[in-house]
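In the block that follows, a single chain appears as structure tokens, in the form predicted alone.
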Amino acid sequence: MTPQAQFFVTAPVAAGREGELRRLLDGMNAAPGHARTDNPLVPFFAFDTIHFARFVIVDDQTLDDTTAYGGPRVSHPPALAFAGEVDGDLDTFFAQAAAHAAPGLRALFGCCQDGPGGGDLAAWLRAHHVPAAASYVNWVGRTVRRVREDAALFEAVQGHLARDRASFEGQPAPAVHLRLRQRVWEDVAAGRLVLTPDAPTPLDWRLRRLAHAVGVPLLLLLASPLLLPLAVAGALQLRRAEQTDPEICPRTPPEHVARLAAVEDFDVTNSFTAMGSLKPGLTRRWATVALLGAIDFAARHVFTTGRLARVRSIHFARWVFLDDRTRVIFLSNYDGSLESYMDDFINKVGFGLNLSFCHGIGYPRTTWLIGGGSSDERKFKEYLRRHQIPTQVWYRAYPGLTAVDLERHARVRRGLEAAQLGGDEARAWVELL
């Protein structure tokens, strides 16, 4: 199994260069916000390990909200972020990026302060990478190659059924499975299909994963005599604060909605980027660190095969701290419209939305961090839309395929790799077709 990694490379845009940068980014697109795979700056077709990637100008339009607690307005210059999800480790990817897209990446980040210049580009990318505070992978170990092979296999099976449907009708499910399996392996033998075995799981990744799964709970247990009183005191302090926290959920300006809508719904999958400032105070900051740490632990060790709690529409997601943990940016790749995406979470895991975002300035008031908040649907949706920022360039390796499609295709392949299936198992497999 080849595990996935996520990268987030960022640098502040140099004064006076933002217009040039936006023109460069626009030139990478086939449609607003959607990359040409053969664009001259970062030719995504040359990479066979990138699931999703994006370039986004991180320009927070809600910085005025930082005055809500009586302090001065906090200012941050716009920054360019290059983010994505890849198979394998980041060092390998950064080396590939330097090999396949050096001129383009130098041109783009050349519009930033402290750009890479003519130096070691892979080293510069590593130095400007910001790790996620929490991240989610829909199906750990499912590579771009596997997704594409599974999709081609599913299409081949559908083709066999369509061409000879009459002979399959009325046949028991185990017989249908065996006949289709025989035809698929004939396709493989003839070179019409390629089914590559999974690579061995890297030992160091297994060891790190095991150490994290065991070490984090053990450390929390050992530190519990100190952490429990602090947690109780912090919870009481947060409860007092959340009763009077200002809510900033006005109607989203139509022009902002129009900018966002211009890059959405070109395909069954969309990108989402949102950011905001954290409420002031160390208690808020460390509560956010702890809550995102808990989300990250669950995503690493519990929700690893197709579902984040009861939500199946997310391919990848991550939260990244910026500016000494005073701001957070959230990025995801999800299926369906934004409205259905928000409704899915509100209806299924509203408490999770509250835990994830309640420490952002202006978030709808919560009760003990779990209740309230997103349950006020109008306020929550306005808050989220207002904090969303447009993604200038977005690439996906398998357009037209939802996360549910990927799971379905993988189940079909697993069934065909089995020498035979029993009655109930075979019937469930045939129903996938």
Contents of the next structure:
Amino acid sequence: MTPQAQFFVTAPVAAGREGELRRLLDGMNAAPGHARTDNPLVPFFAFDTIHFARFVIVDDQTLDDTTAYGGPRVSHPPALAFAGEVDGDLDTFFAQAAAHAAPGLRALFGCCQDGPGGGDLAAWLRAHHVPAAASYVNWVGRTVRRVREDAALFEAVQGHLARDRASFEGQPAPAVHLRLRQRVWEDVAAGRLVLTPDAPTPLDWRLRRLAHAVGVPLLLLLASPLLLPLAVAGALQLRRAEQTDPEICPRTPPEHVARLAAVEDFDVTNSFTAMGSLKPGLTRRWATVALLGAIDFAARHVFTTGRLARVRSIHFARWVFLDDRTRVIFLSNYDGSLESYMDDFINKVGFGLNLSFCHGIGYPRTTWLIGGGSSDERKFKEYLRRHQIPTQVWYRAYPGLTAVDLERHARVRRGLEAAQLGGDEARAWVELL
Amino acid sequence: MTPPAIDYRDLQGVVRFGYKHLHAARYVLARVREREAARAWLREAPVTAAEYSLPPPDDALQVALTAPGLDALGVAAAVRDAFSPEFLSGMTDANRSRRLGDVGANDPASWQWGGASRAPHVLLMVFAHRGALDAVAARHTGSAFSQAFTITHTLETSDLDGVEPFGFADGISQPWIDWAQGTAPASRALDYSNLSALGEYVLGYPNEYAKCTDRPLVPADAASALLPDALDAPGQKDVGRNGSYLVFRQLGQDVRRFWQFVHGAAGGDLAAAERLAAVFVGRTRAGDPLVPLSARPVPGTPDEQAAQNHFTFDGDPRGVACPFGSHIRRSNPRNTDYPERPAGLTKLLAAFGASSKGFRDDLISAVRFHRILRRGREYGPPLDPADALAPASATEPERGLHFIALNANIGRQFEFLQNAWLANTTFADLRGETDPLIGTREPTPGCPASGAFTRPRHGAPADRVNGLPQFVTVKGGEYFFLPGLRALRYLAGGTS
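Alternative state: the form predicted together with the partner chain, after the form predicted alone:
So here's everything in the complex, that chain up top.
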């Protein structure tokens, strides 16, 4: 199994270069916000390991919100971020990026302060990568290659069924399975289909994962005499704060909504990028670190097969700290339109939204960090839209396929790889077709 | 917050009644011609309120306004801008059209009415007994009206006796508004209920989230003294209270194309065609659901509808009896916040997704947040399925539905239903298909055509009907605000 990794390479845009950068980014697109896969700057088609990728000009429109919390007015120059989700480890990806897209990446990041210039691009990318505080992968180990093979396999099976409808009609499910399996192996033998076996899981990844799964709870347990009182004191302090922290959820200006919506809903999947400043105070900062750490832990060890708690429409998601953990940027790729994505979230995992986002300045009022918050639906939706920023260039490796499609295809393949299915298994399997 | 009791005298009657006993109806779309005259007319308009009366009224007038209408009436920007964003931007914003499926043949550019530059300002809904409509309409749209407004479109309706133009009984399932606000929304989280919070349909009252939705609140002063107090903002007056957002879409129905397609797909047999059409709809032409009635009654279903409405899809998790793609299952999946009534620790685990292992588990959002009150009427003459098999005549009349929906949050209710459920090519676990009745068949990424219909079967690959043409074309539409009676006078500059 090949694990997935997420990269977030960022650098501040050099003074006076933003216009040029935006022109370069727009030039990569087939339609506003949507990458041409063969664009000359970053020819995404040449990578067979990128699931999703995006270029975002990281420019928070809500920076002044800090003043509502008594903080100073802060300013951050806009930054360029190149973010994406890939198969395999990041060093390999950065090397590939340097091999396939060097002129483009040098030109794009050349608009940034301390760009890569003519130096070692892979090393520069690695140095400017910011690891996520928490990240979620819909299905750990499902590679782009696998997604494409599974989709082709599913279409081939549908083709066999359609062409030879009558001969499958009335057959018991195990017989249908056997016959389709035979046809598929014929396709494979003739080279019409490719079904590559999974690569072995890298040993170091397994060890690190195991160490994380065991080590983190163990450390927490050992440190609990110290951590528990701190956690209780912190929770009480945050409880007091959350009752008076100002909410900042005004109506999002229609122009901002229009700018965002203009690149949404062209595919069954959409991208989402949002950012904001954390509420002030060390307690808040460490609470955020702890809660995002908990989400990351759950995503690495529990929610690894198609479901983030009850939500099945997220391909990838992550939270990244910026600027010494004073700001957070959230990126995701999700199925459906934003309204349904937000509704699904509020109704299914409102507690998770609150725990992960309530540290942001202006979040709708929560109760003990878990209740309230997103259940004030209108405020929550305004809050998210207000903090959302446009994604300038977005690439997806498998347009038209939802996470549920991918799961169906994978189940069909798993069934075909079994030499024989029992009655119930076979019935459930043919019902996927 | 203790919700105030509903004041039926301030509510337009169509929210409560639908006026089914008034068989004739006409919708008049007009633009403001002379502002002061228009304001004066609206202040004096004899709008029918929702008070119960016996005998019921012999005719009724209802009035709704668009956002451009508010501008034309000179409503202050601060008031106007506090209405919901969907209402303000209107139905035909390009990004919205993409979500609603208003593309291709449904593109607003080819609509008969509605759309940015041609938006009506005001909608009059006139209801009367058979034969009396012209007289009633003339009473309302006489010289005072024509000085104030220019009528742009008059939309006639026809009474098909509870059947929509394709020939199916319609309007059977409606949410039952909890007028008394007597049950907590949370009680509906585990069992499918037809009961729905007042605030889902009428502004200024708590909704299923126990919150009020977007509407303007104004400071209490002499001008706003006639308005009710805002429930969730002390000292403020509520322009929205007892109002609703009204979604109007004129849906042209190609009845001949529908029956001719179904007849062909069913092998040229009319009885089989009716059975296939019933699967597209999810009910027989008489309105009987394709799944058996459930043992547990569905709260909020009036007795006279029990025989056709006491059901959920819980007993049909794979969509074998009623496919996921069937119109009634897409538009009301009859599910709950949690798929399997968990309680206690199981509920906690379910919240983390522990109970969701099956492929089709938990794919559809909870229905109680996505309901609408339908108040539309048909237009055009009836056409029997058997007669529909004949080619169209040279003077074929238009047929269809003047679809009217009331809701308090257009984005979460009407638009969600339309986008995430009806127009969605990937609803539930489907792919490459939209609603068989009202969907467009436009290509989507990764899917060159969306004209399939999937019929799951037990222990066998699903059956598919392919090549469905588009049967319904959007001909016009707009978002309106249906104000409370006092709010209407306020918006028209009245102070009492």
